[in-house]
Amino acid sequence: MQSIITHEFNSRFNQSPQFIVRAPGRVNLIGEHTDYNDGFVLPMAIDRAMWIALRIRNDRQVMLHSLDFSSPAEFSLNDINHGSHWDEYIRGMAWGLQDANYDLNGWDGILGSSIPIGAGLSSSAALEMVSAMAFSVVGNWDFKPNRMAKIGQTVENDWIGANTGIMDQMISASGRAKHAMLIDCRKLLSQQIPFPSNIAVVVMDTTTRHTHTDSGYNERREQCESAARIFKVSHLRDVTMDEFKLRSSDLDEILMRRARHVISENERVLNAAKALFVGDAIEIGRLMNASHTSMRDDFEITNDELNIMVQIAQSQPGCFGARMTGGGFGGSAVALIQEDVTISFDKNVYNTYLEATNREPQIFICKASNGAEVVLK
C-alpha cells in the first residue's frame, strides 16, 4: 500500500510526499461490548491498515483524496462542519483535536486502505488514528496514544453518533507487532502479551455488513446502562458473577441476559489473557467458543451468517476456537488455529460457507502489527 499511495501522490501533486503515516485495523480475540462497560478486552492490531501520504499546506485547508472514493475530503480548519460521506471521520478528528486545544495545520494527502469496510475490523478507528497521526506530523506535536484514543472515542460518540467504547482506538493507536493487548478500559492500562508463533489468527468476513449507528449497538449500550443502575453501580464491570446470581431476579429477562453476557465476558477475557501468556491455545479456544454462545444467546448480536461461519470454523481440524468479532449484526468472525493447517482451513471454510449461504467470504490470515506510526518523515 505504501508504494501505491506514493505513486498516486506523485501523479496528483507532481512531487514526493513529505510524510507517510499508517494506523491498523484490529481483530478482537475476545471481549465484546465490554469496553463501554468499563471492562476488559483482548484485541490485536492487524497487518491491514489505513495509510496516508501527505504534504503540509501553507493555509488551514485539508484536502484528502481516497483511492476508494471518487470525491475528496475537503474542508477548512477554520469552519469544520459535518460532511455527508466517508470524510466524516476526518472532519470529526479535526473537530475533536481542536476542541482538545491541539494546533492544527492544513495538508494535502492520499488515503489508501487494506481494511474491508464494515467487516468489524475497525476501519473507522483506523481512519481516526491515521488522521490524528497526519495532523501530528504537520503540526509537529507528539502523538500520545491514550490521549488520541480518547479523542477518537469522543468523535465516535459526539460527532458520529455511535456510542462505542474505547477499545478500537486504543489498539489502533498502541498495538505492538507479535503481541495481543489486554486493555483495562476503565483505567486505560494495557499489557502487551506475546502471541505464540505456532498459532494463527484467521479473520473470516461473512460479507454481511453493519453500522454502529443504525444497528442495535446503541440499544445494547442503553440496556447495559439500565442494568448497571439496577445494580447501583456506574458500570457492569463492577458486578461479579456471584453478585449477579444473587440479584439477577431484579432484572427483566432481556436486561438479565445482557448483563450476564458482559459480566461473564469480562471473566473470559481475563482468563484468556492468562492462557495466552502461557501459550494455552486449547483454553483460549474454549473461551472463544463460550464467548460466541454468549453473544448469540444472551447479547443477541450475531446473525445467521456469523453463526454459520463460526460453526463451520469450529468443526475444522486444527481449530482451537472461533467466535464473532466486532460490534456484531454482521461483519467477521475470528478463529484461532494451528499454523500448519491454514491452507486446508481456508479452503474448507470458504467452500462450506459459500455452499451454505451462497455468499463468497473473504478469509485471510492476520499477523499482529504495530499501532499508529510514521513510516516516512
The other form holds:
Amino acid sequence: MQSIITHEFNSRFNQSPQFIVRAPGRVNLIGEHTDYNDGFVLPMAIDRAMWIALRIRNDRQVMLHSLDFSSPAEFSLNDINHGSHWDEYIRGMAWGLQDANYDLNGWDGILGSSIPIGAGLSSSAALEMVSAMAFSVVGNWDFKPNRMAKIGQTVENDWIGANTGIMDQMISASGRAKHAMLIDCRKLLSQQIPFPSNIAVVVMDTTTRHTHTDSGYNERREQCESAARIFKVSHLRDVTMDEFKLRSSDLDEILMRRARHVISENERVLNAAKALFVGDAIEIGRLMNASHTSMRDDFEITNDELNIMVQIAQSQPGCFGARMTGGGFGGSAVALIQEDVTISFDKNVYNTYLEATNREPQIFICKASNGAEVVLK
Ligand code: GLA
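Right, the form predicted on its own is done, so what does the form predicted in complex with alpha-D-galactopyranose (GLA) look like?
Expanding to the full complex; the earlier chain stays at the top.
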C-alpha cells in the first residue's frame, strides 16, 4: 500500500510525499459490547490499515483524495461542516481535535486502505486515527494514543451519532505487532500480551453489512444503561455474576439477557487474557465459543450468516474456537486455528459457507500489527 499511495501521490502532485502515516483496523478476539459498559476487551491490531501520504499546505485547507472513492475530502479548517460520506470521519476528527484545542494546519494527501468497509474491522476508527496522525505530523505535536482514542470516540458519538465505546480507537492507536491488547475501558489501561506464533487468527467476512447508526447498536447500549440503573450502578462493569444471579429477577426478560451477556463476557475476557498469557489456545477457543453463544442468544446481535459462518468454522479440524467479532448485525467472524491447517480451513470454510448462503465470503489470516505510526518522515 505504501508504494501504491506514493506512486499516486507522485503522479497527482508531481513530488514525493513529505510524510506517510498509517493506522490499522482491528479484530476483537473477545469482549463484545463490554467497552461502553466500562468493562474489558481483548482486541488485536491487524495488518490491514488506512494509509495517508501527505504534504503540508501553507493554508488551512485539507484536500484528501482516496484511492477507493471518486470525490475527495475537501474542507477548510476555519469552517468545518458535515460531509456526506467517508470524509465525515476526517472532518469529524478535525472538528474534535480543534475542539480539544489542538493546533491544526492544512495538508494535501492520498488515502489508501486495505480494510474492508463495514466488515466489523474498524475501518472508521482507523480512518479517525490515521487522520489524527496526519494532523499531528503536520502540526508537529505529539500523537498521544489514549488522548487521540478519546477524541475519536467523541467524533463517533457527537459528530457521527454512533454511541460506540472506546475499544476500536484504543487498539488502532496503540496496538503492538505480535501482541493482543487487554484494555480496561474504565481506566483506559492497556496491557500487551504476546500472541503465540503457532496460532493463526482468521477473519471470515460474511459480506453482510451493518451501520452503527441504524442497527440495534444504540438500542443495546440503552438497554445496558437501563439494566445498570436497576442495579443502581453507573455501569454493568460493577455487577458481579453472583450479584446478577441474586437480583436478576428485578429485570425484565430482555434486560436480564442483555445484562447477562455483558457480565459474563467481562469474565470471559479476563479469563481469556489469563489463558493467552500462558498460551492456552484451547481455553481461549472455549471462551470464544461461549462468547458467540452469548451474543447469539442473550445479546442478539448476530445474524444467520454470522451464525452459519461460526458454526462452520467451529466444526473444522484444528479450530480452537470461533465467534462473531465487532459491533454485530453483520460483518465478520474470527477463529483461532492451528497454523498448520490454514489452507484446508480456508478452503473448507469458503466452500461450505458459499454453499449454505449463496454468498462468497472473504477469508484472510491476520497478523498482529503496530498501532498508528509515522512510516515516512
Ligand atoms: C463497535 C464499537 C466498539 C464496540 C464494539 C462491540 O466496534 O465501535 O466501541 O462497542 O462495536 O464490542
